[in-house]
Structures are given as C-alpha cells and as structure tokens.
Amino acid sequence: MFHLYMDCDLLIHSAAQLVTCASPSSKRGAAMREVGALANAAIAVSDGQIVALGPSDDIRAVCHAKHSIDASGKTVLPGFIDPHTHLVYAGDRVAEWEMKLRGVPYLDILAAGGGIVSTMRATRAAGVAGLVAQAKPRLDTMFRNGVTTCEIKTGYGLSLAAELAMLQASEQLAQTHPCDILLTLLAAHTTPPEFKSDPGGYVDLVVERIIPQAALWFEHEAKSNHAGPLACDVFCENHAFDVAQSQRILRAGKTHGMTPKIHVDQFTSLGGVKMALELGAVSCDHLEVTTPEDRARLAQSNTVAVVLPAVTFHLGSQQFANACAMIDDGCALALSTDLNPGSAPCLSPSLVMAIACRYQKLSPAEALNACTINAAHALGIGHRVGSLEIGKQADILIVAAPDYRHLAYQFGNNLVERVIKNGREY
C-alpha cells in the first residue's frame, strides 16, 4: 500500500477517529450517511498534500515526519467548505433585528432605511480599505471555526464602482489570508434606490457594464490567485428579479466566462430552478419552497442544492428547506452559513450542522458531508478539497472530541482545536 519508507512534513497520529468524507463525486442518497470513519488512525502530509492515511501503527511505521501531532482522544476531519457567504460588507443590522423582535413590520423597517439598502449605503461609504478592515475579523473567526475554503459574494454595492470595490476587497483578503477564497458577482441582489422607478434599467446596467467590467478585472487582476473562475449569481424572487431577468443576467455572466449560480425559491417558487439547471448552474441556493418537481430536476442534474438553515433560524421562521426530501430524491445536498448582516450573522458551520440536524432532521453524517465534500462540489472544486484523500490538498481539522458527531451534538462552543491549511498548522 505504501513505499517501504517515506519522509513527510507532518504526521497526525493516534486519532480516536479520522473521518475522510471521501468520494469520487458529490455524495447522494445513502452515501450521505457514510463518512469513512477510521479508529486509531493517522494521516501524513508532504508539500501541502495528503500522502498517506490509515491505521495509526501502519502509517507511523512507514512515515518519518519533520513534525508530529498526537491526536489521541481527538477527531481528525476535512476542513469545512462554506459555499455561500456575503462576508464582505460594512456596518451591521442589529438595530433592524431588534425592531423585528418587537414586531415592527418589514415594510416599516424598509421605510426607516433598513434592509439591503441600509447595508448598501454603509458598503458604498466604506471603500476598499474599510471593507477589508471590517471583513478580516469575520474571516479570522470563520477560519478558527474550521472554514478552510469559502466563497465571497458581492451584492451590497449595487453600482459599478461599489461592486468592483467589493471584489477588490475580497481579492485583498484572498491574497493575505490562509483561507482559500472564491469570488462571486451578485450585482443582481436587489434594485438600488436610484433605479427604483426603472428596474429594467438596472438589469441593463448589470448586463452591459457591471458583468463585463467585473470579468475584465478578474481576468487581469485576480484570476491567478483563485481556485476557480469568477461566478455570477442573481436573487430570483418576487421584489428582486424575475425568471426572465435572472436568465438574462446569468447568460451574460456565462458569456463572460462566469460560472452560474442562483439564489432561488427562498419565499416563492417562480421557476428559477428549471431555468438555472438549463444554464448549467453549479449550485441552486436557499430552496426553502422548492417543489417536488424541481427537487426531481435537481436530483437528475450535476447541480448542488445548497440549503441555508441559519437564515430560517435567524428569521424565527419554520420554513426550512426540505433537506431530507432532497437527499431521499437523490439531490447532492450542501450546507452553508449564508453569512450576511441581515438574515444570517452566522460564522459557524458547526452551528449550521446543529440546526440542520434538529430542524431539518439530517443525521450528523449527512450534515458533515454537506459541509465538506458536497460543499466543495457546490464551488466546483471537489476534486481538490472537501475530503481527506491521498493527493488532495491537506486542509485538516483536529477537533477536541473523540467522535465527529459532537460537532452537531454540542452547540454554542467551538470544538475545532487546530486548523491545518495546505499542510501548515495555524
């Protein structure tokens, strides 16, 4: 199985449990309930890649390591992948949240300057340096919580200059932070106030100017720093963008080399899932009110269904996506924090798993696979990260518990004790 003897940079040994989440593709159906748990196991790393794993005694017998970690009593598992975040923004919406708790209607909150437009104003005013300064502590916290790869969306700029500033801020984080970052243009998040009476004019701006300029910037300024292409997203929903507008925006993105994805079926099923699948979307996200027919379409596609339980929890709603039915139907299911200031100020994949297990009735294994290997496929990078397999990037977590199920069983604390990114311990 191994060479007679090998040198390695890092050896993590004697783990009570090593969980691989290994799979040649995104997991579906019964495979979601298998995590590949090995008892008393070890994993060896060289040049940032996994080179061996298996029973601890066997690996230790053939591997000579520059650095070793004794993981006795601990769980070793893949780094979390967060495939849907709005991590870069300015300000907060805590006052708006308190108004909601007091029962103030959302339209009144909007009239008082709340909602996405409130974050838009703060984001436009912050500039690139201000956005980086506010976003970095959030990214640091996510990394300590085990997120080794994440996506960052724009969508709070809602103008050419401000959307590009958000991309530039995300790019600065990608260049300086150990967490791998993939970028998504979400200029079509909502219609900005200056286009309130002309929403079609804003769609024209997105298609004719923002998308081409963002693609040009990415090609010349950022592409070499990222694990995947720039993606294009749209919020397909009542009071946002209808199916025809969303289709036009995603098609324009594809024309400029952007991977399509979509916010869809959060409150209303408009037919956006079918449209997105026809365009080859890498993921369909939210899906709280997705119909059985569209679940079947998702199951027959390569598109990953990304559900966001922290949103429903934060909004105090009971309208969770029917994650169990998606798994039963054969969909590739992923989980994400949807970190954002309005509906999910959540920095913890473990909390997302805890919510999904309790309210969406996922098993701990299904939840973990949804936060690792399937989340990686939701970003199109499942061949490189998301599981512990020989040849994959050494993004590894050491958890202060003897069994991976504690990640969802416990809540309100962070069990991630050590983060290894590209073979380097942080």
Contents of the next structure:
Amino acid sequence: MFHLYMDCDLLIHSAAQLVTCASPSSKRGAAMREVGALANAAIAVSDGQIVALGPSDDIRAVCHAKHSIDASGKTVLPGFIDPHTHLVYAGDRVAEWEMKLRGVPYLDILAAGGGIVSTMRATRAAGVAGLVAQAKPRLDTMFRNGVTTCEIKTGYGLSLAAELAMLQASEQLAQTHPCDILLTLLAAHTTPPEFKSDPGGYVDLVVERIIPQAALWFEHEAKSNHAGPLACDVFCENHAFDVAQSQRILRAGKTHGMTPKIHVDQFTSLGGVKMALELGAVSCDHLEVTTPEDRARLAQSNTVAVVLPAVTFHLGSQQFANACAMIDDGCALALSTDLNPGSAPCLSPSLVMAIACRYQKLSPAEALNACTINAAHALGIGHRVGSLEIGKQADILIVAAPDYRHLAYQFGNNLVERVIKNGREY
Ligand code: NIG
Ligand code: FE
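Please could you give me the other form, the form predicted together with ligand NIG, since above is the form predicted alone?
Below: every chain and molecule of the assembly, starting with the one above.
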C-alpha cells in the first residue's frame, strides 16, 4: 500500500523504460533473460536510497520531490558494477601492442622488457601521487560510462613497498571519488625480475610478508572498507603461479580475512577452478578454456563466473569464454572490462556487452544482468547494489535511448547521459 503522500529527494519520471535487474540472489539460467522492464515508469530516491518505483503516474501521484528529472524517451537502469579491473597502473603498452599487431611473438616482447613487468617498472617509478594522477582520469571516464562501483587490483608493484603503494593509491581514489571502490591484493600477478631465479622465494614473500602487511594496512588505514572486504587474487597460469602456489596464496589471504578470487583458465586449464571453489572463492575470472567438468562445478557453487570478452577482442584471439554454456549449465555469469594496459585497455561496460552479444552470443538481457546484479554478486555486495529495488543504494543511470538493448546494439559511443550515485546527480 502506498502512503497517501511521501517526500523524497529525487524523482525520475516518465522513463520510456525502467529496467530493474531485480533478483533476491545472483541470476542463473532463464532468470538471466529477464531484466524486469517497466514502460513509462518512475523511481524515487531519499537519503541515497531507492524508496519507490513503478508506473510513472502512480509514483508521481504519491511522491513530492525536491528535485525531478523528466526521463521521457530514455531508459533508466542500475549503475554498472565492474568486478575486475587493474585501473591503477602507470604508463601504457601502446608500443608493445603495435609490435603484437605486426606479429612479434609474445616471448620476444617479454625479452624486450614488455608485458606485466614493463608496467611494473613504470608503476614502481610513479609513486602514490603519480599513480593517483594517472588513474583518476580513467576512473572519471569509467564513471561517465556508467560504472558506479568498481574493483581495483594491485599487481604491478610486485614488492612489499610497491604493492602497498598501489593499495594506497586505490584508497585515495576511493576517498575522493564518487565511484565505490573495492580493493584486491594481486601481489601474485607474476614473478618480479629480482626473483627470476627463485620464483618460490617470491611466493614466500607474498605469503609471509605482503599478505600480512596488506591485511594490517587495510585494518588500520583503509577508511573505505565499508564498500567491502579486501580480496586476495592470484594469476593461476603457466609461467605465472601453479595450482599449489595459488592455493597457498589464497589460503594465506583467507587466514588474514581476505576474500579469495582467481585469474584462472585464461590460456591453460590447470585445475585452478576446483581449487578455488574448494576455498569458497567469491568469483573465478577469465575462464576462456574452462572444461565442461569445471563449468559444472562452477554451476553447483555460489561462486560467480566472471568473463572478460574485451581481453579476447584486444588480443585478436577467437578464444572467448563459453558464456552461453555457462548460463545453460546454471552458472551465475558476470561480465567485466578487466581494464588493464596489456590485455584490455577498455573503460566501457557497454562495449563489453556489445562484444559479448556478438561473439559469445549472449542476449542483451543476459549481458545487462551480467554487468549489474551478477557483477555485484561477484564482489559479494549484491544485497546493496546491482539492481533497482526499494531499499537498495540509489545508483542509477539515465541512458539516451528508449530501450536498454541499445546499450549493446550501438557501440563506440557512450549512451549514458546522467549518473546518479547514492542519490546524487553527476
Ligand atoms: O587480467 N591475466 C593476467 N593479468 C591481466 C593482464 C595484465 C597485463 O598484461 O598487464 C589480465 O588479463
Ligand atoms: Fe585481470
């Protein structure tokens, strides 16, 4: 029952379409094809929370708003959640990318000082202030592209001091930017050059020093921990960390209160999915070469499958994660940019949706749920964000098109016209 009359801070009314993506838990199977679209709808916000939504005439009749937005001809939808980014880094890899286009093999690029280690060098040299200065414009662009919550990983420091500097830079962004930010320690991204002849020694350093220190720092200095706990990630792959090392690292993280997650099955299926599921990982990410058996394991779990089609696109490969089979099997599927300088210099969830629809054959509805409600569950915060539901955080996008499918149908432009974050308009 509506109250006769209700005050609210903001009323967005007359939307051609309002898409809720509402769900009590992560979406699976047929639910992925439902977006909860209402025609000629309105949504009301008070104190940063959604307080009412429904047919525009009904809501307008009961809500007295301090401020109103006429969304005629537009689509209103939940803010995008980007659950996997390497947003903080210094420099770029544009020269390396051009070499790859000319067919120079990956190992030659590595030998020439390219790859993750080249970004590590630039990142170590930048310092906290330099990292913030370089990352802030990227975060601004992501926000304008509709990302209202994003995860940021370390992983280009690869020493105790430089990994902590990356956490500090991310924390400064979290303190100063309207976008909600969740932090992930990815000290085990690759072995740094100083441990080249002793990779096991680097794993020891991560487990014995970097993880405990990062946990202490988070406990005592990270003021933004209201957005979610610190997570621990590892790149489980040939030439990175094997399953036993990955397990040791994620276990150590868990001991220190960090949520486990994993870069897994990007090029090689080593068995990391099974291991990560046994540890209760919040998400398994990449999954380009995941086996049907591991897909079935994922489907049986609460772990979200995060796929990253912008990586396959950027690498000019055909090896997309089998996202349709994941949905058919019953996995909770999410999409993410994987924004990073090496494999996905991509700041746009809509472009990720566009790629996923064309090459992974997702429907626009599946792609949207994968960028909103399921992406929120991939960060363990689906109870608070990721859908338009009464009581949830008022993170709302107004899109310059009358139907949500335009977000994936059009590409190369940004249809997000306005971003409402915690009820505030940007
Ligand atoms: O998610 N796969 C490992 N890490 C990143 C790439 C990092 C880089 O090349 O700088 C990824 O694809
Ligand atoms: Fe990544």
